[in-house]
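Below you'll find only one chain, the form predicted alone, shown as structure tokens.
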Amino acid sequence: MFNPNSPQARDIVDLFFWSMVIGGVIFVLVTGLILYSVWRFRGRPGDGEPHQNPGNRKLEIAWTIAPTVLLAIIFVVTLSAMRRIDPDPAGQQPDVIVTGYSWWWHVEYPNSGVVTANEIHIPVGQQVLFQLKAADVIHDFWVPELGPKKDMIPGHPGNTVWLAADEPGIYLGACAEYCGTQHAWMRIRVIAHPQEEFDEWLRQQASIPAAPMSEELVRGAQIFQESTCVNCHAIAGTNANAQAGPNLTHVGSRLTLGAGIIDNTPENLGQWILNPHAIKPGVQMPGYNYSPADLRALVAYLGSLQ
């Protein structure tokens, strides 16, 4: 959060600099006045009983009103940057639909119908209206280089929150409500492009992958069509259309594989299928016993959907 790369993050970060400015600034001048007061008025040696003074309504006069102004000046403030973070859509439609699962993040493009699944891309420059939603318990979407953090309510689809991105790049994200066994590994990868590399990624991933054509491809799409995977998974141009788990699509051009927790290369993809629940403990992908033919087949099918 100390890397803020959008409006609305550096609007974030200022509110806190200024905030944690005026608080030092009253803790140096209460914690100096107390010492002060201690060393000048401490007691000595045959000092009497002490002068008792009823009261200074000056002095109870200023340390009320000083207080009360500042607080009111903050409030402002903060009211004025809350505003700018967080505009009202005014019934703008979303740009993107982000659900939360345990522990995965569904992403939906509504204009394009393009759907994928945990890494989000955006255009570089361009303020972004996400809608949040909750598929099963309270999950929170919160990218911090590019602005506030949100909560994802299960009945509650009406979260909003505006994202853009100064600079082009990966900005690394997380659920910040915990949400169960696996929160911790519930990241977000937000990937800003330029406008040009963007519509480009956005018309690749609502095209439908090609048909495979080698003899391992074919197989492998045989063993997913066969499997339990279309129970969970869909993939466009086949008969997968389930919404349990990740669209798997375009699960070939992501960088990632558990929402983050391993790098999406063939080696990782057959042990997730294999064992899912040694990589990410309390997943709810089961794992499967391929034959070492079948499984390769099967991550060079997957792998081929790019």
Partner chain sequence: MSNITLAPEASDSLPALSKPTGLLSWIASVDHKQIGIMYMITALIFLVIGGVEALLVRLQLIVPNAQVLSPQTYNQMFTMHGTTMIFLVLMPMLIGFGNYFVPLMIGAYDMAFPRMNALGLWLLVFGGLLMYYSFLIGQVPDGGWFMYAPLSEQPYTSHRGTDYWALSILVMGIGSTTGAINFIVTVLTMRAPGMTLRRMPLFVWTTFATAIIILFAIPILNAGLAMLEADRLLGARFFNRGGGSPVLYQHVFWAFGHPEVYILILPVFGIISEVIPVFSRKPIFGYEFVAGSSFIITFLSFGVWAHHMFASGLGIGFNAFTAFGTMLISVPTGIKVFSWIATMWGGKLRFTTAMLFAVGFLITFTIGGITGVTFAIVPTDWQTTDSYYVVAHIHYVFVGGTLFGIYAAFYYWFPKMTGRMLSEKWGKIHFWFNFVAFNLTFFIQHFLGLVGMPRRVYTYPDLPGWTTMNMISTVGAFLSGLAHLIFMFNVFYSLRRGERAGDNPWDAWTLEWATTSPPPPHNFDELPPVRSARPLWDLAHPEDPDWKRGH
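Please supply the corresponding structure for the form predicted in complex with its partner chain (the preceding block corresponds to the form predicted alone).
Partners and other molecules omitted; one chain follows.
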């Protein structure tokens, strides 16, 4: 939140800054009065009783009204900021639909039909409308540098949130609503590109990956299709079209695996397939017992899905 990278994130930081200034003044005032009293009115042994002052109605009314006025002003500022930061999408179609699963993110671009997972690409300098849904329990989508967080509630049509990035880069986020065993490793990466680069990324993601050419890749594809992988995962252009796990159509182009817990390298992918529970205990995916050669083929095939 300290490095805001969008108008709405900056807006919130400004609000927070001013609330801290006002709060800071109040804190200094209160603590100052306390410490002054502590020093000035400290009793000494042998002191008699001080003047018994039971109160001062005018003063009491004053310190009731002054904070009320101050808070009324803060309330008006809050209202206008709410409208500015979270405007009603007014029927506009979302640019990105993110669905929270335990414990990863399903990501769809409805205009282009692109489906991916965990890593969300956006163009810089544009307000992007996110629709947020949940597949099982409540999750919460939070990328602090880009804007506010919103809950994802199962069975509800979906909250919306506007996010944007002024500069290209990778922005980290996380699920903010406790959602079970692996809530900690339900991390988000938002990757902001210049417009042309984003268009190129979208075009590439919309394409069906090239059919495997080498013998090893063909073997890998065959293992994938013949194993229970296809019960949960989808790869466009093949028979695998299940939605229970992350879409793997272009998994080779992603930076991390397991919603951010490990880097996407061939060794890590191999270990993940053999025993995901050793890496992310509680994850829904079971481990598989492949021979080293089969594992190599499968990893090579998945890595080729760029």
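So that the term is clear: the rigid core is the largest set of C-alpha atoms that superpose within 1.5 Å between two forms. Fair warning: this is a prediction, and the values are worked out from it, not measured in the lab. Residue numbers count along the first chain shown, from 1.
- Residue 33 is among the residues whose C-alpha shifts by 2 Å or more between these two forms once the rigid core is aligned.
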